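Shown here is one chain on its own, the form predicted alone, set out as structure tokens.
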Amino acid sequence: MKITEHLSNTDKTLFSFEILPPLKGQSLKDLLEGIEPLMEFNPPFVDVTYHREEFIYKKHPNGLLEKISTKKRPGTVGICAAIMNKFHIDAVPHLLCGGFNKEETENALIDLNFIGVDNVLALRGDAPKTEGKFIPEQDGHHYACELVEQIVGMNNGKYLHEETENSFHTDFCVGVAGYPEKHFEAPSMKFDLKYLKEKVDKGAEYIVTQMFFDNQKYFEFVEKVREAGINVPIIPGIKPITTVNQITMLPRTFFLDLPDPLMDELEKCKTNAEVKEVGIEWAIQQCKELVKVKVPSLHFYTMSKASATYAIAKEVF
């Protein structure tokens, strides 16, 4: 079922979450068992992230460097199939511009359609750690709006090569990302909203936001999005802080602010357990306020660790 259908079939706030594919060599069985407790809250869909290949440089005795491709988190398509089979809910794979050309993207979409996936989240993706800025693959997409256009094109029977059977239409519901505190590369919020509207105009049907810790940021974002003429559902993304390291890592990595009242409490914490307790309580209050205004779904960034999300959901749903 499409995400938009899930959202329109109820007037209640839904529960959903995102997981990471396990690191290379780790078990799919452990991943599925780890998220099984969250099924108590009846998630209609689960997002599965996709990770582009990365590169390491091996130095040889002659002094030359060899660039070696490595993929730390394989298995997005397989995980989607396993989730749908085990839990009988929809899986939403992330599709990236970064690391893929148009033909690889088309092949991935054909595979996803084959296993019964109805939804995809279209993202540009970040630059590799070894590169200072995002560089598309040869014959790849520069922007998420181009990726959306390719997906919608396949929904309309448009493929890259003439020999492909044009009567075959996919039927993906396409989601995209939104940034309540602005994408870090955008020079202004107005500029960022212009490109968000372009993604929707090209066929995106819902928006999932980057994590935020101040609900007012989300409310202001929704207001500006509506003023820009964007009328698709906007799902808020929630991430409880659970470790001391995340206090500095999350703002630095995702270019977001932590509210002063939250920081006042976190500064008192000496251990990860204390931070996790504060993070869970803050997220509970965030979620309760968001449910009161009837947001479409609360979408949790779990990092494939269910305990904090479970504790929050237990108090909210």
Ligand code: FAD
Contents of the next structure:
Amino acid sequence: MKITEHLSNTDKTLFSFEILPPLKGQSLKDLLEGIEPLMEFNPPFVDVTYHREEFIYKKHPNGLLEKISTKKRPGTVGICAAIMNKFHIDAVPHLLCGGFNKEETENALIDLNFIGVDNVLALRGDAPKTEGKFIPEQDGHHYACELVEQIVGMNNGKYLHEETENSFHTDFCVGVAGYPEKHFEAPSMKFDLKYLKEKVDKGAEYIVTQMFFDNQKYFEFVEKVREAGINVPIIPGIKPITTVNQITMLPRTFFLDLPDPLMDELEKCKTNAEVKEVGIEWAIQQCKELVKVKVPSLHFYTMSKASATYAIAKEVF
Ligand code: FAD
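Beyond the form predicted alone, can we have the form predicted together with ligand FAD?
All chains and molecules follow, beginning with the one already shown.
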């Protein structure tokens, strides 16, 4: 079922979450068993992230370095199939511009359609860690709005080559990313919103936000998005802080601020266990306030570790 249908079938706030494919060499069984407790809260959908290739350097006996491209977390499509099979809920694969040309994107969408996926989160992706800036593949997409256009084109029976035009129409519901604290490359919020609107104008039907720790930032973002003439649902992304490392890693990686009252509590913590307790309590308060204003869904960034999300959902749902 489409995410938009899940959202319009109820006026209650839904529970949903995102997982990462396991590192290459680790088992899917552990991941699926790990998220099983979260089924208690009836998630109508689970997102599965996509991880593009990274470059590693292999040293040869003659001292030369060989640059090798490798994917550390492959398996997004397979995990989606496994989730739908095991839990009978929708799985939403993330699909990137980065690392794909248009032909590969088209073929990936055909695979997703054939396994029964109804929704896709369309993203640009970032540059590989060893590269400074995002560079599209030759004949690939530069921005997420172009990817949205291709997916919506297939929904209208438009394939890349003329001979397949007027063929089978897919029917994907397309989601896109939004940034309450602005995307880090955008020179201003107004600029960022202009391109968020472009994604929606091209056919995106819902927005999932980057994580935020200050609800006021989400409320102001929603207000500005509406002022910009964007009317699709905006699903807030929630991430409980669970380790000492995340206190500095999350702001650095995702370009966001931790509010002072949260930092005051986190600074008193000496261990991961103490941080997790503070992080869970903060997220519970955030979620309770968001439920009060009837956000469409609370979408948890679990990073494939379910225990903190479980503890929060138990208090909120
Ligand atoms: P875009 O919407 O293309 O925007 C990128 C930047 O370009 C923005 O600054 C925007 O303002 C600007 N821009 C957009 N269009 C134009 C245009 N036409 N002309 C000029 N400027 C433009 N990354 C992964 O690798 N895998 C994942 O699974 C993944 N999942 C995510 C899920 C969510 C909910 C979120 C919020 C992010 C996720 N990301 C993921 C990270 C995402 O790929 C990065 O944040 C990336 O840098 C931007 O992606 P986007 O789709 O928002 O890009």
